[in-house]
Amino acid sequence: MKTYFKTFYHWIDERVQLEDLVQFLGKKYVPIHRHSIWYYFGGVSLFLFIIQVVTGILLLLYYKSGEELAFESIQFIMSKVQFGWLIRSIHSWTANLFILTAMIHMFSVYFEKSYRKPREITWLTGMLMFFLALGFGFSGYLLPWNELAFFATKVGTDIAGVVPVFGKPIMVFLRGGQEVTGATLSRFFGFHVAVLPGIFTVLLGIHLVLIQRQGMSEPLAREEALAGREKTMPFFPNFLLRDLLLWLIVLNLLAILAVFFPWELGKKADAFASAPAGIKPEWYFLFMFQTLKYIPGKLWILDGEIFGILLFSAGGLLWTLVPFWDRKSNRGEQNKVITYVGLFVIFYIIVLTILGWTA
């Protein structure tokens, strides 16, 4: 058996120079320190994206986009297709865990100041992928064409529509018209299975290449303390095997969630029905939704809702561009203001999410 494997390996190596890749991976090292555990969340996010793609393709074999067919096709998948309910449940749970792990990865990079020079582009591609992940969640939510998704999409696109100047065209573009209809469903389907995955894959490729070229960043305090006496582990096979072990744990967690807490379908959307009481967005939009409820109807010359949307947009832009205005970290100095801002953002998101969930 070993002889056959070596023969096959040499056959591949002669054609694709596999040995060069193995040697390259063997020379890659990962820093070891008390924050090293946060490195693994990037790999877990990648693993969850792969599961999303695989389960999404399987669902796509039976899903039919259209106002009259979408809900029934999901019903068919869940009741008639063998293990269809399980694949859909895994896909839905993976979407939520994907955004959660991506958020954890983003905050860990932020607190370790890993966005500093020369990793600004790595941070920017990561942030763009995070926004696309939110777009995956928003567009995919409508595809079952159930009651909750229909009205949540209506509320979400209404909020986008109140932005001055650009809001109305954006709303019409997202909906494919003035109202949420079958055209909206078709448009969101196209975003979810083609446009967003295509852009995401390109950004992911750039992100991974940059990480391989630049290596993994170390916290500033550790760089100052060790100054050339760093502890490391080989990327291959040590770090990779640890990564794969964590992937296996996450896969088991997904299986438990999908089996014991299967994703419900609900009622079919009816555009003429009244919105159900207490309608809420998904948990990753809940803190913004709850904030808008607390803002007064009028603030100076602006409507409260417009003020809230502009505030979140400005905050998201500043967060994305942090490598360019945090000059202190770029000089290799500690910047406690950045840390306090990050802690405030986490506290704010958690508190407002809990308040929105329990309201």
Given for the second form:
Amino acid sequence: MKTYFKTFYHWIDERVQLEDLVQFLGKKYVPIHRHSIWYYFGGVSLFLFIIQVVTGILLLLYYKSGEELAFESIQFIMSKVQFGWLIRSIHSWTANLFILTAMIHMFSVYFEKSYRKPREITWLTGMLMFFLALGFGFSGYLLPWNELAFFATKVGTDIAGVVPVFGKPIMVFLRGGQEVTGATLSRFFGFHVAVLPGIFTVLLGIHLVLIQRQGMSEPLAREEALAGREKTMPFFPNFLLRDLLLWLIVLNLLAILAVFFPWELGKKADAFASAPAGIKPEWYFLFMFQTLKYIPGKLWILDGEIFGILLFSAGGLLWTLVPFWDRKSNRGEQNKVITYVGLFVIFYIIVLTILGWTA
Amino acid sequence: MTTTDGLNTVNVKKRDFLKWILSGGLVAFVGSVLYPVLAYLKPPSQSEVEVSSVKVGKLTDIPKDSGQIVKFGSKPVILIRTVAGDLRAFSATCTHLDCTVQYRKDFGAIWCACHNGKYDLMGHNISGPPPRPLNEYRVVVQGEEVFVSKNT
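Please supply the coordinates for the form predicted in complex with its partner chain, as a counterpart to the form predicted on its own shown previously.
Zooming out: every chain and molecule, the one shown earlier first.
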């Protein structure tokens, strides 16, 4: 058996010089320090993305898009298809955990200032993937065509519509018409299973190649103190095995969540029903949703909602561009302001999410 | 390029000309590829049957102190019968972010569940985020039958 494997390896190696790659992997090290734990969240997010691709493809085998078919096809998956309930529940739970781990990954990179030169592009691709992940969440939420999703989509696309000048055409493009209808469902289905995964995969490729090329970032203070004599662990196999162990734990956690807290399907969407009391968006949109409730209808000359949308857009843009205005970290100096801004953002998100949840 | 050589000047001019032709051609080509794609993305406007009036039902079937959603073409309209027995109809689409409103008996107002917007029974926005009042529709009672029609 071993000789067969060797012959096969040799055959490949002769043609594509595998030896270089093996050498490269052998030389890859992961720094060890008291913040090392945060290195695992990128890997967990990657694992969750892979689960989404696999369960997503499985759901595609039975899902039918369309106003008269979508809700019924998910009912079919959950009640008739063997383990359909499990696959769908895992897909929904993973979507939420993915956003959570991606958020933790993002905040850890932010607080360590790992976005500083030379890793600006890694940060940018990461942020774009995060926005795409929100897009995945928003588009996927509509696909079961239930009441909650219907109104969430009405609100979400209407928010795009209030942006001056570009807003209306974007809203019509997203909805596939003036209203949220079956046309919207078709478009969201296309975004969710083709457009977003395509773009996401390209960005993920760039993100991962950059990490291999540049190695792991280290905290600022440590870089100065320990230049040249840091403690490390080999990526292969030490770090990889730890990664895999954690992935296994995450998979078990998902199975527990999916079995004991199966994802609800709710009531089928009806364009002529009132929005149900207690309607809420997914938890990761909750802090913005709650903020919109507090902004009055008119604020100076602006409609309140326009003000809220501009505020969040500007905030998101500043956050994404942090490697370009945080000059201090780029020079290798400590920048307390960035840390305080990050703490404020976390505080704001947590408080508003709790308020939204209990409201 | 400036040169006294007559031949070269002609060449430069010729090259400029080719540059313009080629880049212009490229732009035109890209445009002719992109235009159909962009135009395809824009959903065609579908002609809807213009609805001017719908029959809701019998007056005796509409209890006092209640509200219901009525299909008005493709749009939802809320028909309210007040405690006093008056009938009023408004667009049921919240002026804030497009959710569908409902009648709340407990505070005798029109309420939107999405962002806690409130309107009084004349359709005026009274609290929460809605920026404008709800559009009013006309309610006509002919004999026993109740009709909702556009407020022209």
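The shown structure was predicted, so the numbers you read here are calculated from the model rather than taken from an experiment. Note that the rigid core is defined as the largest set of C-alphas that superpose within 1.5 Å between two forms. Residue numbers count along the first chain shown, from 1.
K.L.:
Comparing between these two forms on the rigid core: C-alpha of Val337 shifted by 2 Å or more?
P.N.:
Comparing the forms between these two forms, which are aligned on their rigid core, Val337 does not shift its C-alpha by 2 Å or more.
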